[in-house]
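In the block that follows, a single chain appears as structure tokens, in the form predicted on its own.
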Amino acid sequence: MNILIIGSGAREHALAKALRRSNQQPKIFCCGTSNNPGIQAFSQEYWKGDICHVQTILAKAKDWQIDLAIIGPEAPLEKGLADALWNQGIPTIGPKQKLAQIETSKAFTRDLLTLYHIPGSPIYRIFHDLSNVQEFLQQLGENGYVIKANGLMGGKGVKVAGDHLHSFAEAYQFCEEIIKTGQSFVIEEKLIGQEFSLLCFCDGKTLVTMPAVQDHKRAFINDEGPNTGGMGSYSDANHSLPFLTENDLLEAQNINEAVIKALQTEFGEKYIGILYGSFMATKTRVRVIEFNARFGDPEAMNILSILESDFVEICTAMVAGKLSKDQVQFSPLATVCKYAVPNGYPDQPVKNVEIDISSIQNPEQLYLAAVDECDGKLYATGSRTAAVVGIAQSIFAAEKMAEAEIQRIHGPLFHREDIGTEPLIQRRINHMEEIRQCVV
């Protein structure tokens, strides 16, 4: 079986080890952006180039006699990949363009679930231009909003009130800055809570959760500085978090059971691949962050690192329709992921630094991302740069393994010792207890 990734960071270096497992031993092809030896090292074939043009991911994947795709990043998807790829008639992990607007428009999402009445959605109002934003802005008060560009921005299209915005004149020239690029945006109330991430694969009609995770996504100890694409994360053994509750995550996998449903009533296709709800524990009830439709990064690297099936066969009952539960078991471990990203990280990054990971123990839980080889040398080429996965019995003994582990890696890097410590995680216990015991 030929099966082709797209994307070449530390989360299709995941799915290609996920794959690599499999008993029935598929060969890995790859379109990436950049030459990631950790996936070249599984592949038949590796290109390297713009994987959102369709038509020449299409072209391989034809010459290569691809039997299966599995898209990584989400803008592949917003550029309609996986419609192509089934029109040439090949099954592909990742849903079609329509349904893939759960992750690539803020505004579409909000309204299907205004409009099939799911619960957990913020007060929320879309904006074409500027009338009426300071109106809203007052009404949500001033530390009360979250505004987001509409459409995908490489991660920067958010910003909270009190962690990145400090004035209404702040959050004004924001919205300034979003229609200057031709976007609409979305002003929405702010949640107060714990954030956790909630995956399942589906195949049109069938979802199978996957272990809640916790991503870190300040770049600094102890959620100090700015936004990230996410500075690690980490799951419990029992596959809940330590400030969840069992209803917390029913109500979270019943709200992502309702989002497929709503889109398949809504276009008439079946959504195959990957949702991935972010959800706010609060006071009374879990609330909507966002959807993605594919595997986050860093959450791909906890889940997929303990996945006792076979990810060929998941894969392969996803395209067919024919998912059950049964098919998906995880193991009973706990994981911590950190990440080493480059001195000066998100803002202003080193780039093009040579980087050295030969003093890794455990390769099978190196996963690398933001990196390019040349001349059989690794560089860190100005995003996150590789990650590694701690997986013991507890969260605090994966922690340790982590930690040890990335200390290893060599260069002008720097990483969140916080993430997965106990310290870190009774503050969430503490401030989860604090919420719920409020009396309004």
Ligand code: AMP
Given for the second form:
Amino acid sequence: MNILIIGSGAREHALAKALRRSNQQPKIFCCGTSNNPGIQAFSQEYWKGDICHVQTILAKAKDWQIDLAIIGPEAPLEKGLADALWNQGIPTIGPKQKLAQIETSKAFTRDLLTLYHIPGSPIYRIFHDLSNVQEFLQQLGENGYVIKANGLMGGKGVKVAGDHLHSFAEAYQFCEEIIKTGQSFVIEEKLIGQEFSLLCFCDGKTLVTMPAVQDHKRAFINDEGPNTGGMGSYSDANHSLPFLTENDLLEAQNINEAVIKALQTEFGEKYIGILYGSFMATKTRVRVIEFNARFGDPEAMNILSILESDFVEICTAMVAGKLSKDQVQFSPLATVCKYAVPNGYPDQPVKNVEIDISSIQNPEQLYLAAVDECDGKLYATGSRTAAVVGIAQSIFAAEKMAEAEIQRIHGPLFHREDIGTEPLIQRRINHMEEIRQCVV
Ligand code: AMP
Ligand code: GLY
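Return one more block: the form predicted together with the ligand, after the form predicted on its own shown previously.
All chains and molecules follow, beginning with the one already shown.
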């Protein structure tokens, strides 16, 4: 079986590793944006170029006689790559363009939740120009709003009051900037609580939920500094998180299920791929931050590293509409993933600096991301560089493994020492307890 992976980051390296563990021994092919030696090592053929250029990817897929494609990142989904592959008879993991709006358009998603009475949305309003912006900001209050550009902006399209925006004037200015780029935007209520990611496999009808994961967006320890693509993440041995109740998980799962049903009704098309719900556990219930139409990065590393079942079988069942819960088993183990990123990341990262991974002790749990190989040397290209995963009975034991391992990656890089440590997790638990006990 010939399987094509689209994308060349750590998430796609994790996908490649999961495929390689399959008893079916598929042949792996990859279209990526850089030379990721981790993925190249498993690939029959590897093409580097623009993965959003649908016709080129299609030509590669035909040339390589691909039987199944997996789309890693969101940008090719937005360009309709899944539609094009399915139209050529190539079953694809990743929703078609219209369905992918669940990630690519914040306004679409908020309206879908409203239309189908799916609970959990914050108060929101969609803006196509600047009229009434001031009034709505005032209504939500000084620290009570979030502004989101409607389309994909490479992680730079969301700003949160109190964190990134410190006055109504700054907020208004950000809205002006978005309008100048030709986009509409959403202003919504700021939710208070603890964030978590709940992903599921979906065959168009049946959803199978994966272990819950908590990502860390902020660049520096203690959740300080600018937002990033995600500096690291953890999951627990019971597949929940230490600050979540059983009911929280159930609510999030029900919301994911309702979204898939709503998309099916709206477009008459099956959603085949990964649905990634990004949620906030709040004082009273689970609320929706956003959805992604793909695996999370770094969440994929936590989840796939403890997947016991055959990933090829899961993918085959998804595209055939035959997914069942018994097909998907995860080890009852905790994971901690940590990312090493270039000094200066995310705002002014050093670029094309040499790194050394030769001291790594467990290469199976090393995931290469924004790196390029040239003349046998490895270079960090400026975005997140490489991730490692610790797997153990407890989060804290997994953290120690990940921390020791990430220190074996040498170069002008940094990482967050605090992800998965006891003090940080305890802070999350305390925060949630305080919120839940608070009467007003
Ligand atoms: P996004 O780019 O949509 O993933 O959003 C980036 C981050 O903004 C999220 O991970 C949250 O930390 C934060 N965020 C987005 N929407 C909200 C909201 N309504 N309330 C509080 N935080 C939010
Ligand atoms: N973990 C954040 C993302 O994949 O978008």
